[in-house]
Amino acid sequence: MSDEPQESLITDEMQASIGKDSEITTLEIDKTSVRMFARSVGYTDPVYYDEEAAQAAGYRSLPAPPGYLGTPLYDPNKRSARPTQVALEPSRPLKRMLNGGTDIEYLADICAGDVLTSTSAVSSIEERLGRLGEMLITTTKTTYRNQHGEIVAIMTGTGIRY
């Protein structure tokens, strides 16, 4: 084994993606899709299914479930619904992911009836070795923000390859 540094995993092209928006993103709240994700995860508050139920909350419809940002709109005409980020190499090669985690700060209701538009950047890419070697961590921030152009909620997400 060698005593010389190995070239950083983080290349040029990857750290100059820190910080660059994606695409927009447009995502739909409505009522079918609050009941059917809020059932899914066993959520059983009826402000989740009941529009009476919610309003009685003080929501203006049925509220987002934690962990439900909408349905991204989908046009069979275009390439994808969602925008792409190209996934950047890192110099070596790396075969492994594992999500790190996903944290999401809600600013501000989010009801069945709103449009959500969203985008994400790359806020950071470090390197570190593990156990299992080296790993990049990369971490994303998604905005959304609503029809009237407020910030909604903003979503963190680690992504860890290895």
Contents of the next structure:
Amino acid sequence: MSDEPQESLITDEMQASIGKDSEITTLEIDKTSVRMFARSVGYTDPVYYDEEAAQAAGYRSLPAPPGYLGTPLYDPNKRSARPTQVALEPSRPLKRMLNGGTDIEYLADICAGDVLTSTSAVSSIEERLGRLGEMLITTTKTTYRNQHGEIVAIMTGTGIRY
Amino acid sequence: MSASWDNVHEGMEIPTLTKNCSTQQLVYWAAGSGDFYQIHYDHNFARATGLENIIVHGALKHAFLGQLLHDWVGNEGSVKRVGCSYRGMDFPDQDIQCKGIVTRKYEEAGERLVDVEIWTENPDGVKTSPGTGTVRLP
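Form predicted alone done, so how does the form predicted together with the partner chain look?
Let us now look at the entire complex, which starts with that chain.
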């Protein structure tokens, strides 16, 4: 290791990607996917399993539990809908990746039967020298809209590469 | 009993939710969330990346904190925001205690809101996913 100041990990291409919206991802919410998600977390509240219980509680259908923002449409014949910024490589290779955090703000109910569309944009890229060595911290904001065009959730995710 | 506006006060603890993930639960979560990264269910893969064991998904801990708030407010209220950072790893077959303390009770735009400091705690008492949440009460 030399003490020479090193070139930034953040390439011009990465810098230019900040604030640019990704392509749209379509996500479906159905009763089976809500039940599966609720079961995997360990919920016992009947609103996540029984549509009558959900409607009696005032929901249109089974509500999406916190953390569930639909399942992206999967088609092996189409190229991955991953946001393009994920693929951008820093100026020096960083092999490992960690999920740094998740923050979701809910603006309206999301229920089975809804079809969401999301777009994400990188809001910041920072580099830091930490206990894992050189780290690149990327904050991404994803906005989810329902079939009526209403914004239903905003997710802020932090990714750490090191 | 769900939380009620009159009974909530700043500084109060909300009921703890204790989780303990079997490896099977991590597989359910992989399917439920669509996160199939092998460090969460394949021991050999996890070891090859330098981990000593498979680890609990960060997003599952975020969802546990969502359940902590949902179970507390019930369906009369709602969860408006849940956020946490992933500071430490949790492993299968170990208790993960999800806890919260009310930090603020206020009315805004006609809604009764409560901010809660939330976190997951490992068996050594370390906060592995500290965060904050906001709920709406009836």
